[in-house]
Structure formats: C-alpha cells, structure tokens
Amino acid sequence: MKRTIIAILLTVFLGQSLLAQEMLTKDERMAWWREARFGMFIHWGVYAIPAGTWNGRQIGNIGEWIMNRAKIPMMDYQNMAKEFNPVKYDPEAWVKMAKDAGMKYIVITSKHHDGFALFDSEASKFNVVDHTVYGKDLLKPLAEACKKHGIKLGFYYSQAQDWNNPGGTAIRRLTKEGWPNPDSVIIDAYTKEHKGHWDWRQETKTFEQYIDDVAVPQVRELLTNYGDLAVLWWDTPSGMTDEAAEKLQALLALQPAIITNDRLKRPNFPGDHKTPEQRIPNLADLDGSDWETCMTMNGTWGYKSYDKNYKTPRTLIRNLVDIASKGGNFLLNVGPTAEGEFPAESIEILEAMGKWMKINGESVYGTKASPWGLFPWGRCTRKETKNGTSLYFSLYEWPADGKLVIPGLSARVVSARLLADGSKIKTTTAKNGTITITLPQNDPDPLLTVIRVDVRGKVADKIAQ
C-alpha cells in the first residue's frame, strides 16, 4: 500500500512539473544562459590519480580517457579508484575563482565515462561515497557553494558511455596509426569484436538494463538532491537509443527551468544549445541557434600532470570575444588534480581574465552578435539600450595610423570611450554613415582593448565585411 501511495504522489508530482516546464517557454528558460555567456567547467574524478601515465608509460589523448587508452582492466580501475581522497578540495574556493574569473555558471562532471559517481548514489556504489577512502558527497558542498555566491550550477553526465557499470557503451579510441595498437594486439582485437569494450565484465548486462538500473535512478538523483539546477549536459549520444533517451527526457520535468545541449541523442532530442567541442564556429556554420563552444585551457579536460601546454590570457579573452561576437557562448574548462587543486597554470589564467573581465565585462554580457559579422581588426558585439544601441569593438590589432573605420552606420553616434581607462574618444561620421575613430597612439590594454560607441536607436545587421 505504501508503495502505491508513494507511486501515485510520484507520478502527480512529476506530471505538475512537466506541466510546469511546458509553462515555461524555451526563451524564459535561456534568459540567464544567454546573459551570461562565460561560464567554467570542470572535468574531474578518478582520472586525476593516474594523470596521464599507467604502468609508467604516458598515455595519449585526454586525461580522463585513460581507461579506454590504456585499456585498464575494471578491477585494476576500481581498485585504484579506492584511494581517490580529494583532502584538498575546498568548493568555496573554486566557486570564488570562477567568479572572480567572470564566469557565471559551473558545469562538472557528476559522472563520466569511467563510471564513477562524485556523489552519493543508491544505483551504482562505485560512487566517491561508498568506494573511496574519502567518502564523502562532492558535488552537495559545490551545491551549496554556488547558491551561496550566485553562480548557477549544472551536472555533466555521461548516459550512454560508462566503462565500470556493465552494459554501458564503449568507443574505440584508435592509435595516430589506426588499428591495432601495436602495445596490445591481442585487447585491440577483442575491443573490434565487443563494439569497444576490452573486460568481459563490461558486458555482463545489457544497455537496457544498465539504463534502466544506473543511468536513469542517477539522473534522478542529481536531480532531486541538489536544489535548483541550471544545466543538464549530456554527453555522448553515442550508443543511444530512442527509447533510452525517452527515459532520461521525461525525467526533466523534476527541474522545470533546467536546459540541456545537443548530445541526449541526435538528432531526435536537440535540447536547448549546440556544444562545438575545442572549436569556434565560423560565420557559415551558424544557423540562428543557441550553440556553447567548450574548450581546454591547455591540450587536456582531465588533469594530466605532464600537460604544460597552456593557451595564454590573451588567447583565451580573444576566443570569448569571438564566440561573443557570434552570438555563443564559451565554457572553458579546468581539470583539477586528485587532491582537489586546480592546476597552478589555471589560476593564473582565471585571475588574469579576471582582471580583464571586470574592466571590460559589459562587452560580454547580454550581448547578441555583430551586426557587421567579422571585422578583419577585430570583433563587435552590441547591447540594446533604453535609448539605442552600445556598440563594442574589440581591436585585435591597433591601427598603425590611429585610425578605425566603421563602415554604413546610419545611426547618430552619442559618445565613444575606452573601457581601458574611461577615456573619452573622438569620432567624425561621413555622409555616407562611415564613421572614424580617433584612437590614441598607443594601445591601452595588451590583452584586448575595447572600444564602447553609443548610438541612437537600433543598429541593423549588415553585410559582413
């Protein structure tokens, strides 16, 4: 009887939330996602122990693929998973560095590939709780962090993929040379025959089952135990089916307000937004939907301890300024280590576009692309005011001659300033609506500097230049 209650209050509860999220229109649910535009994420778990190197050989590819790379037996990952004890990790301290860094929501990893669980979790006890010497919930203080500090909070969570839960779907990861891998002819053999997977225990169940008895009570549980979330991120669609899919949709309505990317399965469940991984659309690639380039800040998502190879503050502002000024958004990641620290290099990344964002931030948020497309200089985004338009130009490189050209502008300039230093700029307009900048010799700021423009009134899209 009890369980009948519980079932019928279950069912009545979910179907006033999908009702709910019906009420909600796709553009009320974006509102905040749309504003932000820069936000963290985070790939951290098990991966972090081995950090790129097993059986003292470094492993190629990205960090937290270790375990399909080095084809790492299920108990030999389990067993090093035991003695994950992240002692150093202080969520505060993380959630304070994104948004210090300007970032306005965090995405991390609840569960990837490898299967393990950074929270409490009744469906799968290879979870941080009930396998580690740590033993405790990691994503509940991150929670609570985030609510504290005004960031929102989303889960990535791998559904179909998972390397530890039988029955999850596994991917081939080829060598540079292709197969087999010369390392191990024999596993690359089995991996051809077994659709990836290279331990017979990984097979032990079907997907079906591993659906229905992991993926989808864990989903239920991130979504049920954490407060209010902004982002669902699935990843990957690999392996999925309809009906799979159909499951773990239908589970939304328990966050009404929450968004999800592309990657449920394709191309019948879309989402909310486009994820281009480690890559900035061009122009011609853009359709008019929401889409979110996510990228690394040096060449790996999971923390790889030999990986130095880190792009500079100026590269990483120059990208979110591109992905700004097409309409994106840019989730740069960070890959902790297995105590729980951020890289040394990430924190100087994140202070240094910290500075910079607090200066030139209104350039970013709440902005929509450029009305011109791509300048050969730099970029543009605008921002629709109660009295026109704010224009924002990016200068990638400062004019030799002091001297910067904004072709077919009709609009009545108000005033120009540097975000730099407050400064004001003059500007002249010809017939012809070209207006002139006159900058001052030297360029302010040697990350990016840019360049607000007032207008009266709304600025049309024009023809790229």
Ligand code: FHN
Second form
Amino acid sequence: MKRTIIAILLTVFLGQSLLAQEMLTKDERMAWWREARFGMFIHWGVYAIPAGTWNGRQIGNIGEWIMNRAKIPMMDYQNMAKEFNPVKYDPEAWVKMAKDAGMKYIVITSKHHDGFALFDSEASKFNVVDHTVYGKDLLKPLAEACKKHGIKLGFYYSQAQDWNNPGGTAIRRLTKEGWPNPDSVIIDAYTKEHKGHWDWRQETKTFEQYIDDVAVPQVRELLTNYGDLAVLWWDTPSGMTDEAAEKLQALLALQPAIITNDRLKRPNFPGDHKTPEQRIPNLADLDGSDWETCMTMNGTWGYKSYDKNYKTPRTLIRNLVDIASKGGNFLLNVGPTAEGEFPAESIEILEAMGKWMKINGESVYGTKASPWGLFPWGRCTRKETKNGTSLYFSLYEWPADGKLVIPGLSARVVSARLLADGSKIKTTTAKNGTITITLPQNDPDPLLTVIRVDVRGKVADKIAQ
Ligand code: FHN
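The form predicted together with this ligand is what I need now, so please give it after the form predicted on its own.
Whole complex next, starting from this chain.
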C-alpha cells in the first residue's frame, strides 16, 4: 500500500516536472546563461592529494587523470582517498571569489572520472561522506552559498567514464609518458585488451549495471537533493549507449529549467550548448548554436602542485572578450587544493579579472556577437538599449595613428566614451556611414581598453567590413 502511494506521488510529481519542462522554451531556459557570459568551472576531487605526483614521480598530463595515467590500482587509489580532509574548505569564500571576478555561475565536478563523489550518495560508497575522514557533503554548503549570493550552480558529472565504480568505462591514453611502473608495456597490452581498464576489479560489473546502479541513482540524487540546479555538465561520452543516455536524460525532468551540454552521447543527444575545450572557435566554425569555451588557467583542470604555467589576466580578459564578441560563454577553471583552497595564482587572476569586469563588465554581460566579425585591432560586442544600440569596441592594440575606422554603420552616433574613466571620445561620421573614432594619446588600461559608442536604432546583425 505504502509503495503504491509513493509510486503514485512520484508519477504525479514527475508528470508535473515534465509538463513544466515542456512549458519552458529553450530560449527561456537559456536566457540567464546568455546574459551571464562568464562562469567558473571547478575541478575538485581526491586527485588534489597526490597533486600530480605518485610514488615520487611527476605524472604527465592533467592532474585529475593521475589514476589513469599512472595506472594506479583501485585499492591504492581508494586508500589514498580516505585521507581527503579539506579542512580549509570555505564554500562561501569560493562563491564570493567567483562573484567578485564577475562570474555568474559555477559548475563543479560532483563526480569526475575517478568515480569519487563530492556528495553523500546511497549509490556508491566511494563518496566524501562514507569514504573520507572529512565525512561531510561538500556540495550542500556550496549550493547554500550560491543561493545566498545569487550565483547559479551547475554540476559536472562523468556519466560513462568511471575508474572506481566497476562497469564504468576508461579511455585508454595512448602515450606511456608518466607511467611510473617499469611494467608499463605489459600494462599497456592489458589495457588495450581490456578497453582501457588496468585493474580486473574495474570489470566486475557490466556497463549497464554501472549505469543502473551508480550513474542513474547518483544523477537523481544530484537533481533532487541540492535545490534548483542551473546546469548539468556531462563529460566524455565514450562507451555510452542510447539506452543509457535516455535514462539519464529522462531524469532532467526533475529540474525543468536545467541546461545541459552536448557531451551526454554523440551525436543524437545535442543538449543545449556546445563545449569547445581549451580553444576559442573561429567565426567560420560557428553555426548559430549556443556554445561555451571551457579553459584552464594553467595546464591542468585538477590541482597539480608544480604546474605554474598560468595565463596572464590580460590573456584571459582578451579571451573573455573574444568569446563574447563571437556570441559564446567562457567557463574558466579553478583546481582547488586537497585542503580546500584556491591556488594563490588563481586568486590573483580572479581578482584582476574582477577589477576589470567592475569597470568593463557591461561590454560582456548580455551582449550579442559583433556585426563586423573580427577587427585586426580588437573586438566588438553590442547590446540593444531602450533607444538604440550600445557598441563596445575593445582594443587589443592601440592604433599608431590614434584612429579607429568603423565601416558601414548607417545609424547616428549619440555618444562615445571610454569605459575606463568615462571620458568622452570624438567621432566623425562620413556620408557612407564610416565612423572614425579619435582616441586619446595613451591607452588608459594596459589590460584592455573598451570604448562604448551609443547609436540610434538597431544595428544590423551583419555588416560588411
Ligand atoms: O577528461 C576530461 C578532463 O579531465 C576535464 O574534465 C575536461 C573538462 O572539459 N573534460 C574531459 C576532457 O574532454
């Protein structure tokens, strides 16, 4: 009787959610995301303990792949994971850092390929509550902090690849670089035959069992236990079946407004947006779909103690503006330490970006792609206002003659000014609509200077250069 009542309630609830999802159009679901333009990716897990070094050897490639790259046996990895104790974890501080940097959403790895869940889970004991000395759910307080500070929260979930929950897939990396084991050739022969697995325990269940026993119930937990979720970020679909993808996709009805990416299963589960990784697409590659470039600040997603190869704030600000000028979003990664802190270099970058965004953020948020494509000297974004259009010109290079020539704009210029200090800028308009902007002698912002030009009326989506 009790079971029947629960089943009826569940059917009614799921039915309502499905209805709600059907009622929201894609444009409605994507509205905040298109406005946001800038988010924080967080790759955090027990791989931050070895931080790139295993048995005294630095393991090549990205830090969160250490178990796979070093072919660490499940038991050894799980023993190491028990010590995970992020006592310095302060989710509110994380959220504030993201917010102060001008980011509008956070996507965090709820479970990466190593199978370790940052949340309490009935479906797998390999989770922070049951398996570690820390013993507390890490996502709950993050969800609360996000809610408190008005930051949207998304969960990354590695749905197919899982190296610690038997039955999960394992992509085989082709180079042996970084393997500490002298038997690496033997291991490679083994992984070749065993579809990327290197420990017999990984094959004690089928993929279907893994999907039904771990992935589906965990995604259900994520979609029910943490309040409103903005994004579900799937990853590495290799080995996915249509059947598995359908089961996971059906769960999204639990969060009617949720946005998902294109990595559930290719090609027939396109999700809401594309995910170019570590690169900004060329204009010619864009087909009008929504997209989000995800990128590391240094060379790794998960923390590696010795990777100091950080991009400069100048480069990252330029990336953000380049992406916005092409109509995309920027999801910039931070890989916290095992103790729960952001690396000092990441904090510095976030602060510098935040300082720039406070003054120039209007040239990024809620903007549309440039009607001109790319200028050799910089980028453009645009925003429709009540009475016209604001055009934002970002200057990668300060022209030697101090003049910017913008062709083909028939709209009348109302005003032009520097966002850096609000000072007015002189413009002249020729009969053919070409605008010439006369710049001050010195570039006021070494990171990136933006000029806002307000014009009457709408500006065409495409203008020839
Ligand atoms: O294998 C992962 C990698 O560790 C990282 O999570 C990135 C982020 O987009 N996704 C995969 C590679 O595409």
